[in-house]
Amino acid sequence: MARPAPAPSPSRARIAAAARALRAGRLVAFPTETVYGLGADATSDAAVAAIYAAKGRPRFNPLIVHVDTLAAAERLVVFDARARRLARRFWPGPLTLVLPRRARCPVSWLASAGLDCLAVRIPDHDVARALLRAAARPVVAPSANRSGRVSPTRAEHVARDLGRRVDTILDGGASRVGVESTVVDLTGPRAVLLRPGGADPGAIEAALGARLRRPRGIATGPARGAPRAPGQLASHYAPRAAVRLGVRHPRPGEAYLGFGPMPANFAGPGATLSARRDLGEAAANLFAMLRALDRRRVTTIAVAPIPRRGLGLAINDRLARAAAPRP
């Protein structure tokens, strides 16, 4: 069996020149083992304002700030003794922690949606980290795809969601793990997961030692109070078909997406996110393979039942806004 193709990894004068694009106050895209992100200098208020005109996304709705070190993100929020186990667990990684700004926070307001907490973490993907380094500066970087859209797992997703609204495309093959990252609030007494993704919430548990709360409900916009991470709108991940979940046998017309060997006789444009049934496998395929279906321009997408444990947990939370009811 041949080996796969090593992933693209841009020239060091390449990072530098997306760098220099960062602090010039231009947009950059680059890879992460999550998604690919939407990156702009988080100190400046017009950089930031330019995501969010780029992605077209509500206003209310925070953003993730990336940095390189645990020392960066301790000059931007405050860590307690539960911030601090789980950094030294799961940094570099898919875990994002909600904690209260400092007091002489430089991140722009506009990233925190006004709000006094902010969302960080350390990307485990080196170019993003060669990126954070040369630019020397905390970064927001939410997907790199227009508002509410499927998120982009290659570098070609995103030039073709967001074209020219990108000063720099940094090509770092496809992402690893494919689900954005799992983020936990700590600003109360009691930790909270907003987002299940890539950090697995047993294993965060285990190192709290403690359970994390699940809020009641999803935020939607300003009406029900601004959310306080990425993620947690009720529309979101949405390709431009419509998308009906928990599906054994599709209908005539619809695309499938399956989990497992695909139905027998079944004739319509499909894949599957694993034969295997391996969850990983399905959440690295998951935003890639909902983007070749939508390409077929059918009306309907039915997924397969997935799995509701480790990485299904955010699978089913990304399909379940992919079928939410549309803004």
Second form
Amino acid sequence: MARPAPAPSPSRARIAAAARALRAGRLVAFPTETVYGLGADATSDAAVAAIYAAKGRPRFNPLIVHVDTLAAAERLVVFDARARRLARRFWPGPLTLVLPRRARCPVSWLASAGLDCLAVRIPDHDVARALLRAAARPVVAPSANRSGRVSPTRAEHVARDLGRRVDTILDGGASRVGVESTVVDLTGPRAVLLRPGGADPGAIEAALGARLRRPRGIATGPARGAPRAPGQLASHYAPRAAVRLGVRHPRPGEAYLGFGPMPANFAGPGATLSARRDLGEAAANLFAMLRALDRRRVTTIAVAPIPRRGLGLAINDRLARAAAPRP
Ligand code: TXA
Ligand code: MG
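In place of the form predicted alone, the structure of the form predicted together with threonylcarbamoyladenylate is requested.
Next comes the full complex, and the chain you just saw is listed first.
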């Protein structure tokens, strides 16, 4: 079998130039293990405002602050014992912690949409960490797509969505995890799962020694046969095509996103997220395949049922939002 090509890695000079652009208030897209981020200097109101403008993102939706070390995170937010345990277990990695802002936290209030808590994480990607080190300041980075659209897992996705709106796009190849970080709110007595993502909620609960509270509208557990009411869901991660979920037999004319082997008689545009039913592989393929099928300009993308366990929770969450009624 052919070995996968090594991931492209921007030169040190290119990363240094990107860090200078960040420090000058410009926007830099960079790879992380989850998805590509659209980065800006978190301490600059103007730079953070430029993020909201470039994405067309509502100002009430706060951003994640990326740092390179736990010490840097502790300068921004207040860690308790639970937060330290999760940070030690999952960082660098696809877990975002929402914690109270410190009194002299230098991060722009725009980044947290005026809230007195802040979302932070250390990404597990060499290019991201080299950039953060060189920038030597906290960097806000939402996914580098227009608001509401499918997240980018390749540099060319960013170029297509945001090309002219960013100063630099650092290419680090395909994102390894493929779905965004798991977001856990630790500002109250009980930890709350705000967004399922790359870190398994079961592993987080094991590390905490406590159950995560799940707000209504978050798909959890192996709750087979209990689909969430799409009416509760904000449309997000949406391709141009309509999305129909839980489909074993696509209709003529539909594109099909499978899980497991493709149906033998299927002739339309389609792909399988994972022929061997591997949820990690499916997560890594999800957004790129949704984008590729959308480019075929079909009216509907039908999607196979995906198990609701491990990374399947995040995959089902993104798919449910992709299928939710559009505003
Ligand atoms: O994997 C990821 O998390 C990627 C990469 C680039 O790091 N970033 C990402 O950012 O997905 P974004 O902006 O697309 O999603 C941030 C999520 C949103 O659901 C937002 O509402 C939540 O984090 N969030 C951010 N700050 C928050 C806060 N202070 N309180 C509650 N939720 C917050
Ligand atoms: Mg996003």
